[in-house]
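Consider the single chain below, provided in structure tokens and representing the form predicted alone.
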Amino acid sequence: MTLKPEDYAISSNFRHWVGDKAEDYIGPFFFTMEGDDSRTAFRVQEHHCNAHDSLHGGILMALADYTLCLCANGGENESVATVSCNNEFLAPAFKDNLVEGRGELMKRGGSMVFARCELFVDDRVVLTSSAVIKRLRQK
């Protein structure tokens, strides 16, 4: 199933990653690539919020992982798996906020990738993250 970013008030230059049921259920999340770096977008809905009426931290971490893995696979169909992911929560996001991600490829090796990202609402950073990601080879 392909989802449309416009249905979530997200710019049409983003696209949907087809095939990840968890990301569709949690999000949906959308992305675009700028060279090796990724840009992501997600619109907060009421069912994404916790008891404090702010975006649940687990969803922020899932969006960070999505952003980081896109850096690792270059927005292509290469399979990757997160080995480690470190997150720092800096500010809350709320219902109707557009949360955007900026992923930065630090190094892509033969089997491992190092990336970092920031998630933000408007100009306010809400989470920073860094990860080590394994490139999975086809057998």
Contents of the next structure:
Number of protein chains: 4
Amino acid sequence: MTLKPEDYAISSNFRHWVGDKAEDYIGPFFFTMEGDDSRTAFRVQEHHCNAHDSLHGGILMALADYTLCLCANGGENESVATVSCNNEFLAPAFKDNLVEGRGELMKRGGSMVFARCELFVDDRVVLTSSAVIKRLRQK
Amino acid sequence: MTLKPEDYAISSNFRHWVGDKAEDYIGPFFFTMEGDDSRTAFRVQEHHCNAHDSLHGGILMALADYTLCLCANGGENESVATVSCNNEFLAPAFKDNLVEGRGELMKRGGSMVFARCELFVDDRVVLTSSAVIKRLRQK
Amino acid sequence: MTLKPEDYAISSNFRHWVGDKAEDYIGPFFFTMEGDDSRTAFRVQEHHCNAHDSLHGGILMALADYTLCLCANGGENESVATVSCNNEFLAPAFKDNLVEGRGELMKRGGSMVFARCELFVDDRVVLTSSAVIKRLRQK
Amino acid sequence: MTLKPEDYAISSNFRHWVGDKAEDYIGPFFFTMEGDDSRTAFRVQEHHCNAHDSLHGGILMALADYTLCLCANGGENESVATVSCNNEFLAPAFKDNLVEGRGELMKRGGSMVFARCELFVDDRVVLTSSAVIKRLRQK
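Since we've got the form predicted alone here, give me the form predicted in complex with another copy of the chain too.
Now the full complex is given, and it begins with the chain already shown.
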């Protein structure tokens, strides 16, 4: 099933990566590619919020992981798996906020990819992350 | 609303931390304290799985964050916020697995807490994490 | 004692931060500020190399820490202390290489600073890092 | 050249891993294995200290890297290279302190090893770290 960004007040420039039930459930998350780098988007709803009424850190890390893995597979169907993911929480995001991600491909090796990203609301960075991602080659 | 661990085939030794909508939505997650350390539990369902039909890394990181923050607030109502959270993915977890967490308080300072945890399925570690967590004191 | 970048075949645009015996011993490291961001430089010598005859990872992390802390104190004498530091090793550096650093201030809060950096040789990134740094205020 | 732990007031139960110039220069560091886990030791001298007269964070991270890589190669000569290394700084160490490390092998896979460690002075943990380490197989 393909989800529509417009249903979440997200620009139709973004697309839905089909086939990950968990991302649709936690998010949904949307993306577009700019060369090797990824751009992602997510609209915060009530059920995404924690005891402080701000966006739960686990969901921020899930969006970061999505943003980083798109750098690894280029938005295509290559299978990849996160090996390590580090995150710093700079500021909170709140209900109704549009959280956007900017993923940066640092290196694509034969078996491993290095990427980092930042998530932001307007011009305020809320999370920075970096990851090592394994490429799962077809046998 | 309090959720019951038994409804997820989790031992009734575990409790529900009431008041975090996102954790109930992503999880639900359950916990118990052993002194300063936390024990947590989560049952993997179909909608928690990714394109590889294994538990999504974002949900694993959300459970790690939950496990680590319980070390910071001792399972009580003290408000805490994650500052940094690092994660390594050792092995996958699958649908119907019981994922358990073991959180270890490394240091509780006046303003910051250091904790680390491991998540496991049976005796296989699936994720190791560590975090710096800020204590949000009442003004 | 002030060390001279020229003695290490490093551009005289860089300066020496005086007062850290360990950085002089491990490095020496040199820096310059570009607004809030730091630029750093280090020349790899024989005694900096490991069993693979490449630059030791510990020295790369020490240079990253130096690059990140300069974002926190702005190259001035404010005391700061690293709370967490995460590193990914993308590629090796070798004897006689000039390793340069680019530090990026992500947020300077009242008590904590967030920064990230990359270290590179020519146009090849060798390390990416991020840190949470505490500002140690004068009493 | 083999260095002697006794020359640094370190128990003769520890050994020197021969062949890494940088570790001898930054440290020297010493180790012993307990099954799959590593124990390491380092004596802080004046030239290891920073502007706060405490042990420099870069040297702590170098010792952590040493402690973690020993979990990966088992104290033998297998070549390994750190892919990611995350560190949290819990407390300072000072001149003349004996800093000890406890490395824990979390998983040894065919191509990657996961390990974590803590460094401590007496019974005070000063650093916690975790790493992903690549096994460099002989061709």
